[in-house]
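Only one chain comes next, encoded as structure tokens, the form predicted alone.
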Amino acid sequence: MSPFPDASPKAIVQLIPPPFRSPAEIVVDHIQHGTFQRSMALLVCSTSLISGMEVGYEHYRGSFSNPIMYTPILLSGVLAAAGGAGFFSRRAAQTVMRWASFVTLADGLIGFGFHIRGIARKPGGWRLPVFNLVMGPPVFAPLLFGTSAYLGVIASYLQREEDHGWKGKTIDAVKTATTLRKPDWREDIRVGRFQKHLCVVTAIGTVCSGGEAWYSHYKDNFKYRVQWSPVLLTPILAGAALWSLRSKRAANTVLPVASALAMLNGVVGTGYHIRGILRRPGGRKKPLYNTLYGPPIFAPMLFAACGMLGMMAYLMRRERS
């Protein structure tokens, strides 16, 4: 017998007070049947703007020494616009947003290669791995930049909110009953069955974001104890996501708890980073300068985004075998 009680999304919804239970049931039902394309498109739009600003001032610190450093800033704007268009238009979501997301993902992979090259070109190269990882370009940042693009790809294959109900459930029933061919991953996304897929992405993103937090806080010599929190939460969330690949019970119990902690940690971390900016010489009198050269204001939200992916995985149904 499992040591964990049943904490599936539908079971949790029943614990919500009656006035709020019905809206929560509707939200969960939409998510579990993949009918939330408009909402996801808005999320893509907002996260693209945030990641674009984060990359913008990081590359500003590097004086845009290479013209390719402009590409993520431009693409974040394109993807944000595509996400906005995807909210209003089904066709835009399935074409413009999808291809803008794929191009942005490719840019993130290319940027990852450039950051690795930047570290290798520092004095000592990979013979001084810890020092050059800490003092060189943030190696995982381009991969984390691709988070909003990944969400854009997923959103492009979802159904619209207005497809929910009879139409959405009929599509799901037909796909599930089909035995003539193996279910396609795009069909699984369309009907909200991609829990394992999201667990893998959550684990990878958490390791990358936790690594970023480690060497960013290492530069500050872990001045505050709270700076250890994302580092310590990284193996917890990544482990919970990987455990959920094999265990549905873990996906319904351990994963949402770990994800909620990561999201809370990201919010608290953002508060600390804002406080760190305000405490710099000049404080509010030099907001632009202190934002550029103070603690990265949006970095904790990238860790929270990993928690959001884990929470989304918790709400999803598992793939068809």
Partner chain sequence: MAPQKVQTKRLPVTDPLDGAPIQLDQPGYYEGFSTLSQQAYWDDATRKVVLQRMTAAHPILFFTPAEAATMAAVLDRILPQEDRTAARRIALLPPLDDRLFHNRIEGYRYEDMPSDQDAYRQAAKAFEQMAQTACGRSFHELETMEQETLLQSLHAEKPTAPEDAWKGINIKRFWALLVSDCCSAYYAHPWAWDEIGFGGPAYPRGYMRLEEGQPEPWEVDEQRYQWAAPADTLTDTPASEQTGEKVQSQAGQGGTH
The other form holds:
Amino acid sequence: MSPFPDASPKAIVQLIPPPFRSPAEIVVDHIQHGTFQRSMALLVCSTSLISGMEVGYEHYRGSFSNPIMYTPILLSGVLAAAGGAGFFSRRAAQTVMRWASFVTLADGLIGFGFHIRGIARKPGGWRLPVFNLVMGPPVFAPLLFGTSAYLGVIASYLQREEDHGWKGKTIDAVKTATTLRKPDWREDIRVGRFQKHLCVVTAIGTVCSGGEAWYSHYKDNFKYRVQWSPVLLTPILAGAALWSLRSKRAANTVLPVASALAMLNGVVGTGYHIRGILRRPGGRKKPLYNTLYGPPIFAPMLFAACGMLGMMAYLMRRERS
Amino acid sequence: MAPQKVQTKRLPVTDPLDGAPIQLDQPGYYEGFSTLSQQAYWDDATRKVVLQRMTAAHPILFFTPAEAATMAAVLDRILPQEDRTAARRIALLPPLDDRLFHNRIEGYRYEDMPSDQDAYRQAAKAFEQMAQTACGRSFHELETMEQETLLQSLHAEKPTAPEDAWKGINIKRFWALLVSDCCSAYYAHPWAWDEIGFGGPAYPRGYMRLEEGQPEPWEVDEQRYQWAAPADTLTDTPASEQTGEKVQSQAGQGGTH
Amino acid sequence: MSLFDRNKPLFGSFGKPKDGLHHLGPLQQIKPPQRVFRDDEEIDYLIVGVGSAGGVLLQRLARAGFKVAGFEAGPFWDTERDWVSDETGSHNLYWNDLRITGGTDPLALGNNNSGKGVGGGSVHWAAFTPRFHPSDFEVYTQDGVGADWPITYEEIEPYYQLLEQELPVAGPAWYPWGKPHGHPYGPHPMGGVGDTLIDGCTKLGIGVSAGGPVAILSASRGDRPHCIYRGFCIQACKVGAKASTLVTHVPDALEHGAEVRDNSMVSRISVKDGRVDGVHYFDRDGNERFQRAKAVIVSGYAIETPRLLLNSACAGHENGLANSSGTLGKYLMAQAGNVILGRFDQPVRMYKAPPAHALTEEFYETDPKRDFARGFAVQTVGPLPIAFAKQMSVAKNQWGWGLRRTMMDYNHWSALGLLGEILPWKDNTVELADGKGGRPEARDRYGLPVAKVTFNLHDNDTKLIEFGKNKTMEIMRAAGATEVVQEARYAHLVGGARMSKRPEDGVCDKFGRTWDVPNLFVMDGSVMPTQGSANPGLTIQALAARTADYLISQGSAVFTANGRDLTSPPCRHSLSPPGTFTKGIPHLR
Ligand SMILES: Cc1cc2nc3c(=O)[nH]c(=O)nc-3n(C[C@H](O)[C@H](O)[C@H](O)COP(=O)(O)OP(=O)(O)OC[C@H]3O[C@@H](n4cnc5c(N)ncnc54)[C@H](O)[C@@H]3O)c2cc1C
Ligand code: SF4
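Complement to the form predicted alone: the form predicted together with the partner chain:
What follows is the entire complex, opening with the chain shown before.
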């Protein structure tokens, strides 16, 4: 017997007081069997709206000085619509939403390339790595922008809520077992067995988002001590996610704790950022300008989103192999 | 916001006990700040110009030795440097001499002023005459206070005798010229930038912390202390308080916007 | 933290540019100017002065296929080799040759007004680019003072829009003053001084524009990088983020076959049979030469333009070329540019960020409640140490230890600039210091009489300055300054060869064509009849682009005919430098 109490999602759910227990059980059950395509589609829709707004104002700040800067904004609109469609239609989820997500993901990668080049073209280029990283195009932003597209890809391979059968024997799972299709990553997603996969993504996302937090707070001279918090949480969450690759126990313990902290941190951070905007000269009398150049309002949310990915990983089943 | 912190770690320029001047390599509130330490980040053309300013030897070519002695003493009172160690004083006369010798003018002359060269020659003579008339000694041999008193009278546009020493010169304009030449020499020097906490040249690397006076990673936070000028000076109080009347100075000259 | 304490960039100190190319910023490189016209080759348009106006004219006319050459008294800058980020080291950007200044309120010249070298004043301007207001074009009609322009706001408006895209101008999406409009590039972040202005204005309920309008890149654009907020704009922008015709228009002009003849000082315009046939000039070695041309455009700045025309006096034009109206060199204007300085308990570090980045035009128009006509703007300025020391020696009347003490607080001071409209007066003049008629005598190294500038404030001006100064001090105090002082100053010389509806009121018509000589044009700040309280640079360039359109519409008629066609040309969008319309934000025009 392990000296630790069982901290798997199923066990934790049992700790929830009765009136709330059953909905929680249902949620966990759906997640563990990959039958949450519609909820995921809705999530894709809302996150791409938010990230569309974010690149919108970031690229406005960059004056759209290259027409390609419009693409992420257009694509996030498309993806939001596709997510909406995916909520209503299985077909849409497996076609439009999937394609839109892949294209957006590719756009994020291209954007990453452009941002690296943008830094190279600043005076001093990469020979002034810190200065130009801080003052140049935010290098990780295009990758983070890809988060909602990534969720879209995942969603497009999931099963729908209505596919959920009795006690984990979902219709498709039964079908798979009988057809003996070669289980690849898509199959893993379909049946809700992609914990390790999500852990990898969580780790990458956390490093990127934490990296942004580090250099933007560095730009601000770490004026408040609390600005260190996302920077300190980054290795914890990323470490937990990577550790979870090897250890199921880590996935059931440190991972959810670190993820919860990151989500909390993101919420608190958003509050601080809003306060920061209001405290700028002109405050609420210059709402647009101060949002543009005040603390980035969506950035802490992105960090929280990484926490959310980690939390999802925790709730997920591990890959079979 | 937090009130200013007054630090007492660094001492005032004069020893509070015996009033003797205490000399520092780097006066000002930015101990440890060095713009020169950042020169690898400057572009080549700028680095060359700044380093040459610090090292080039400037023989005095325009002023005669006597004029040079007077003018050096005058410049030392316009921007005194007794709080700096001898090795860290910024030469003021050589850049002025160089400018006049090579006729590098600011692009204009006031209608009621002679050329810069003539104005300075006459002024050197006039300072000497004022010193002789008032104290019977050469200007550069006078006590600090005596020199300041004479300069103060010029600043107030009522130079002490002799009457015609300043004839043909608009004193207000000459004063502005004199102070501005001193400022141009002193505040062009990296040591002066260190003293006042100015970041110095900035290309290719620019600035990232634009607001709230935040220092760049390589700049230094201000460390304030109770800076005091030497006790025996007239010039540390505002002019209006010295003379009891408001001196109307002329319009400024630098371009801004 | 060793990564940040390093005292060197990766791979060691930044070195010299190694290639043999001519640099216009870190990325933009061109081959040195190629084309050279022979002296006896008759070129179509000879432009005197490749500055704000001259650069635009050169580019437009070259694109339209004319044979054009720009004669420039100063050098063709290589920004990597010639420019430095240092105050004293930038002395040679200015017109430093002798001028005489006088009057009751003499203007400081030199680094306070004009440039010398390709790009002219646009090399050292702070790049504030507000438009004039519609009311500026009819000051006399509205207020009974000053003069009316021979054109309306509507006529110049398309050129404002065009130039705002070509430079391009960064600023807020909604600019409420004058005729409201937006900007093609997004606003800039604030530096300490901008925060002062925003803070002070919002506390007093005064509208204020943050982050522009300035002709400084708030994002990279082709081979011009984003501003690096180094604050050396007035010392010329090595980054190439700040617009100057040297980087915005001249490269395109060379590309299209224009010649820039640098270090060539035009000394006299030659007239034969009532028409201009070329110019005399001193080449880089000081030899006097003559260049033939079918038409000449003088774009030499509000002082050098009248001076050159006065120096070109000849039989039939005894009082100066194109001066039958007697207005040449008269109605010179400068704006009141008082600098208001405030000390804050917390550090500001005003040397960071471009000096130009926020302004208010809330007081721009005539207000019947005030006892003077017209108004003023309040803008950010960010003096570097030497400029600041000089300002403090004046504003606080300090020297000696007092000045040293004040300077140690450099980082605690913030500075705002007043920009007040001074009306055109006949007794504000540019004359020749030729020793005649009671004028002093002074000559330059070529033996040419230098300009003598006379400037006197009048009653309306004094009242306006007093009011504007106090208002700016109020803003400074509202922002939290504990000590506020000010220094009087003037900025931006324009006028001196003004355009007019009727030949007897000015030197040139609304396209800059002189009333007296059909193939002689004036096009730069000197054509302005009034000046508003907006910085003149954008308007100068817009006027130049409009004149270019006119000349192109006129075709070869300018070279042969003596008639005067005053129909307005269409605004051409096909002559802009490449990339003008593919970059930037869709905005309210
Ligand atoms: C410190 C400072 C800040 C400024 N900031 C702003 C600002 O923020 N916004 C703004 O709008 N304006 C600003 N200005 C004003 C602006 O720079 C000028 O109004 C503008 O550049 C004038 O344009 P121009 O075409 O009339 O002359 P210039 O641009 O000065 O061009 C004239 C050119 O002609 C050449 N030239 C003259 N005579 C001859 C000759 N005889 N032969 C050959 N060449 C000759 C000169 O060398 C020069 O290059 C600023 C000015 C200064 C001094
Ligand atoms: S502040 Fe910007 S525009 Fe001004 S000189 Fe620096 S980089 Fe150029």
